[in-house]
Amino acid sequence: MPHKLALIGFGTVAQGLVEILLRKEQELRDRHGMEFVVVAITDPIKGSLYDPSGLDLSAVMNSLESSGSLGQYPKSQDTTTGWDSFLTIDQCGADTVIEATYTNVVDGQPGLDHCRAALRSGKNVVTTNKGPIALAFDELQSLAARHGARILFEGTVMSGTPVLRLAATTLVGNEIRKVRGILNGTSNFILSKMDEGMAFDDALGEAQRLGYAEADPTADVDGYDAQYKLQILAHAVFGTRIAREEIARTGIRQITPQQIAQAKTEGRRYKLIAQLENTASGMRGSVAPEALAMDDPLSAIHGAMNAISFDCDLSGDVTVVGPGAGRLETGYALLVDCMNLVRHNV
């Protein structure tokens, strides 16, 4: 029986998932015995579609390419349009709601209320939205348990690089004592360019031109993005909560070319390091630039790549490197969570 999906938000990430479903449809069916059907899409700008038998995803993407919206989709007598996000969640009959709206880490909205509505209706939630998970993890997990649903969020930390599932499954049996990583690709790109001789402002400008940095880069270069990801890692890896204000935060704006040059003479390289440590007195977290020795595996992470190291009592240090963003990469994170829902392997 097909697993029915509803997409709430149809930006880059959700479009990436649709592209993957189109590309991998046969392989998912033949190799994994899985079939995913998108029955609803809603986006405040691009419009909304609902068809209980499943939308034609090729036609969806053709409409988007030709008009920038869902308005050119060839509608049948079973196609419904005009639903907002909450009506879609309530009425679509999906097994899983894909929450892919923009990240708001001030109050988590509208993503947080989307997650709440889906879980209360007994629907699973898969999301790449950091806001709801960082701000309301305990509440959402409790809602899921009460209503017989599940919420998965692999893509919230390192996009399609499966760090949360790695910690929960592959590293099972270890005591993970510390997590330490480069969790923001924009800041790492800027520091990499500064290591090549650029000034901060020039490196930021290039990051913005290439689409790595927003017009307002505050969340990235001042360490807020990494701070939110540490909150998620605290829940997912250590099973505990750490408030954002408990995570010391320093960004990279104050790093000068002179500091970069001095670090080079000492055989070191600056990186923005996010760290969580489980101590006898509780969880300690920090985000700050560090001049790493060249033999530190994190010092070799260049450009917009991310990396994370797990300090394990049995396995030792395990480091995973991968992209922390990207259309297909983040869409893949959504797919993997959906596949694990179908497998009941969560």
The other form holds:
There are 2 protein chains.
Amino acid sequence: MPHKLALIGFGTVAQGLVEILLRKEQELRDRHGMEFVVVAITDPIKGSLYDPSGLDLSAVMNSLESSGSLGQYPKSQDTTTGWDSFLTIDQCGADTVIEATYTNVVDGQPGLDHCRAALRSGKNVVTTNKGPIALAFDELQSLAARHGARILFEGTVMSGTPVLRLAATTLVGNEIRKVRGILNGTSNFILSKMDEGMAFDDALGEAQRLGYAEADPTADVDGYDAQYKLQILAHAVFGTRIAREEIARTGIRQITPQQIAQAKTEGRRYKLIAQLENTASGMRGSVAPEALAMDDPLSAIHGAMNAISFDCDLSGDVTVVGPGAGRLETGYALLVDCMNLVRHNV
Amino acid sequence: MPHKLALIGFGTVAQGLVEILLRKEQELRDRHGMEFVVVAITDPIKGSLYDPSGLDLSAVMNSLESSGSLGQYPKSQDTTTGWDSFLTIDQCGADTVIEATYTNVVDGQPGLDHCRAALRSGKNVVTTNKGPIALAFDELQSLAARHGARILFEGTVMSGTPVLRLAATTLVGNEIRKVRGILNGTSNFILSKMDEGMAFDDALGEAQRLGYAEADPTADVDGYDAQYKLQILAHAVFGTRIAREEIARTGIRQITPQQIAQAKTEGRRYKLIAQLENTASGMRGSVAPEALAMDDPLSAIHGAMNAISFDCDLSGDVTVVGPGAGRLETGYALLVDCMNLVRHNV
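Okay, that was the form predicted alone. Show me the form predicted in complex with a further copy of the same chain next.
Next comes the full complex, this chain leading.
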């Protein structure tokens, strides 16, 4: 029985998943005994498609390439168009809803209501959207439990580098006492450029030109993005919650070329460090620039790369380094969650 | 039903496992629903004990501390002493044999025959011993399959940093095209000291004083140890084999302080890089010193730390950094393999 997916939001990440499903169809079937079909795609700009027997993904990508929308998809009598996201979630009959709309960390919408609707109808949710997980993890987990569904979110932290699953599965048996990482690629790119001699504003400008930073870079350079990721890590690694206000936050705007140069003469390098510690008096979290010694594995994380160190009571300090963004990388995060859903794994 | 273990070899690593079992007994039971009992320990120097209902591990450690052997263990009428390794494997009734004798990479003995005997009698094997896995993986796997047993060996590469399981589980769905790592802590320690200005002989001397290097450092500094680990990675990551002779090997003895200094002026740092690539014409492997650029995550791996980068078609370059040795770290590798045996996981 193929596992049916509905894609809510059809931006870069969901397109990455479709590209992977096309490329790996045979391998997934032959090597892993898995078949995925996409029965619905809905996007407020690109349009929407539904076919209960599965969409032709090559035709989907062709339509997107030729017209920038789903409008050129060759419809059959089984194709329905025009459904919005909520109608799609309600009517599509998918096993799993891929929630891949943009991250909104103010109120998590519309992603949060998408997740709620999907779980309430007994569908699993797989998402790369930080908002709903950071803001409403407990509510979503209990909704999932009540309706016999699951919600997975590997791609919300470090994209397709499987840090959440690493902590939960391959490091099992360890007590993880602390996590410490470089979780925001944009600010790390800017700090890497400043390390080469640029001032903050010039480095930000270059990040914006390259598409790493948005027009309003606040979420990245002021540490909000890393704060949300720490909230997600609190749930995934420590099984607990920490409020955003409890995570002390300092961004990188105030760092001067003089500070960078001074650090360099001391053999140090500035990084925006996000940290979460399980202490006797509860969780303690912070996001702040730190001048790291060169023998700290995090000091060698350059450009848009991300990394997390897990302080484990048995394994010692285990650090994972990988891309923090990217079309295929984040598409992979969606795929690996879907594969683990099919296998009933964590 | 408790899972019964027999420890063959009772050096640092097996003692680390016993320490962990003592420390984590309650957590393993309450949180993971697992109970392990050690029914037998045998060591050519420290003696041997067998009790079908399980040994008292606190008493085992007390005996070891007070006398350096198992001779002070308080025996009951159910305690048998004096069994050698093969009699223990044959008679102990364990579910899993922990093969933790010293690594012998010439013919893999006695570890290899221990593994054979255990698997032939239908017992699982968990080992940190590189010899049997590097030399006889295919034979041992088919023995295991024939007798309904399994053989796991997470601790043979990077100790308690779960790189083998990471490649097999958390990165599932990726095609891994290349692995590239720092797999020998001793030579990395020496290179780190040389980077601080020491000559090879002095750095080796310090490594020997600190217990990182053996009196005969050949296996480490000439790259043999890394070669064996690449053979194990060929099996675990690529599902294929590569003969030792096919892995080009250059050690670090010939590196001069001048080369190190020259690399430094170019912003580079020497590391002993072990590499394995899946090419159209088969596996290609090498162990050789390389002067890495500072933006290579492997350039920041200092002292006795190890690291592996996986080149993945979807996730991109994912690097894992962690301790390459240590009593608890390697003991953990044995534990996590046992936990996955109980769970019937990879």
